[in-house]
Amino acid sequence: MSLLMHTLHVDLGERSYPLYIGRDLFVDSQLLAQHVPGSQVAIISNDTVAPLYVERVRNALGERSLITEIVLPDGEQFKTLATLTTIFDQMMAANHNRSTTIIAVGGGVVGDMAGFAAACFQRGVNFIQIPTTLLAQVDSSVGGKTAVNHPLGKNMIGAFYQPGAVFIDLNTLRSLPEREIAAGLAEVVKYGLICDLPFYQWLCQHMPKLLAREEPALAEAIERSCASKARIVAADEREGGLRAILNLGHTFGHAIETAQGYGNWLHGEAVATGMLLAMELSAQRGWVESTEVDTFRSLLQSMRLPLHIPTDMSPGDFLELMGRDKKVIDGRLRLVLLRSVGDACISDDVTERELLSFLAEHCSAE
């Protein structure tokens, strides 16, 4: 029997869905068929999630017409375009057409691929999220970026494209290692840092607790995040303004992915690196005080998150690297930083100089 904590609702007129939070929810029929209209399904996971979970969800389907099971590689090296040509592969081979649902199980890799996948296959088919990572749950599921990676740069190839509804199923959280609950809960810091402040101090104090997968903690936590993404991305659903504060960290953050081969540094280890440098960097324009840095550097070792720049990145490094992130326009970086912890800005008067100097002073290699 599932147990349904919380319903949050992304509100984008027509196109608004649900985030339903709980436990054993992908499995409850009833609740699963609402999003479900056709009678073709392709399900897409990996070979590490898929022994998990995918049979309950299938279970959880009924019958119907054609059920497709998409097992990926694991890992965010395989977030390529030759993984998702094996997708629609598998799709066309099976005969699926327009009427079909792609249910993504898995964490951000997959759900970012079988969401683009849903945006191209014959033009657009509906899609639901079922997040099995924290990371997942609070960030890439919500809000339609959909995306694979490039060998010059993360996230560079993908649609906007919003799910019909994402299951957010507290029970996936048991199975993950200590080291994918740390880097979700970078991603659940980050929305305390660029609009919640209070929220910010409450992970301060529960943070002992969200580390313990405490699971009333947890649910809190979850359900805090997921509304102030669901929030910004209804006001700002195609990044033209607000919704870019959610890159907290994260052109820093997909530097260092980039240049250190995508999978060996987690991504949300990599953004808290990156918040790290960026809280550095408002800190050093009088924005933020050094006490509070050194409260966030803290927090992030207490979860036991990298602090520091890989040792074999120089400051030329990053800032080719930088230049290359979507969030650069008409060939000016827009840099997130932060007028104070709980208010964050997007600024794009970050002279290259200024930069490399910031740089140098946190890079070990020259």
Ligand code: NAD
Given for the second form:
Amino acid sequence: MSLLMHTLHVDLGERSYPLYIGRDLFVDSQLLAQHVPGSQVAIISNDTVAPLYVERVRNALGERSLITEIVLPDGEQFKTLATLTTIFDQMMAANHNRSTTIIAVGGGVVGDMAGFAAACFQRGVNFIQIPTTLLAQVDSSVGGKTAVNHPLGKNMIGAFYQPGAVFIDLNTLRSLPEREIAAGLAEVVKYGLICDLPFYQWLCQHMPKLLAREEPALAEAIERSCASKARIVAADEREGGLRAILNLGHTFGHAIETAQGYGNWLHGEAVATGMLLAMELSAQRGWVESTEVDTFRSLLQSMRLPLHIPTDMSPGDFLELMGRDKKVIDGRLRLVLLRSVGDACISDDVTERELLSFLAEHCSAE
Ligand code: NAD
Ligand code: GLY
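Okay, that is the form predicted alone; can I get the form predicted in complex with the ligand now?
The complete assembly is shown below, putting the previous chain first.
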């Protein structure tokens, strides 16, 4: 039987939507039916997740005139326009119309692509997220950012397109590999660092329970993360200002992901190393204490997340890739730094010289 533990809301006027957090939620036919009104559904998943969960979603949908299952190859390297085209090809071949609901069942890669497909197919169809990784549950499924990668940059082609509901099901985390749990927890820690010191302190205390997937701790971490994300998105849906703080560590992290080849470093791993760099740069500016950097480094170590820049990346590689970041305005790089732990700021006064000398200290390659 399904158990609804929390319902949060992303407050965006007529595009507001609920985030349901609980157990066995997507087998709850009544709850699902409230958000899937038409008779046509396209379920988008990948070849790892589909065998685990898609049949249950399909059964919960009951009788519909058309249900198409679209199974993508698994991997960040397939988050491309070419894969998106295969989604449209299958939907067109099956005669989907504008009353279709697209349901994403998977991690952030599936969710970002399914969301972009929903934004584009016949200029926009109803969209539901069933995130099955921790990272997707606390971050990518909430807030309406959808995209595919370009060989020259992460998430460079996409749209803002909000889902109609998000079903966050704790049971799906049971089948997730350990490395993915740690990568998801990196994004959870991000919320503490950027806007919630008590949550960060709570995370430092409860990390062993979270790594062991103890349900009460996971439920609390997901609920507190989603509450922060929902609040920030409601205040600044299209990242005119505040929302950029959600990118703590991402400018460094995206450079690592792009340079290493999509999929080799997990997104959450690259973000973890990026957050450590952002904190070290903040410490260099005198904004956070070096003891706080040490505490954070130990936390990442306990999570077995990477602490160092890949050995083949030079300061020049970083600068080139960071220059393509979406936060660059008029050639000026904007970095998310920490004024203190629990209080992020967006800094546009880090000069190329300061950044190069900072990176030179942290890169082993020249
Ligand atoms: P992912 O989607 O690649 O999933 C990680 C792996 O876990 C994959 O192999 C997947 O098949 C597998 N998997 C998923 N659910 C599973 C389950 N329940 N059991 C077993 N295996 C499972 O990676 P991710 O970390 O979920 O998402 C990363 C992506 O999200 C990146 O592309 C990143 O850019 C994007 N992202 C988007 C936003 C946003 O706001 N839209 C925010 C953060 C990250
Ligand atoms: N993960 C960044 C954002 O949603 O804005």
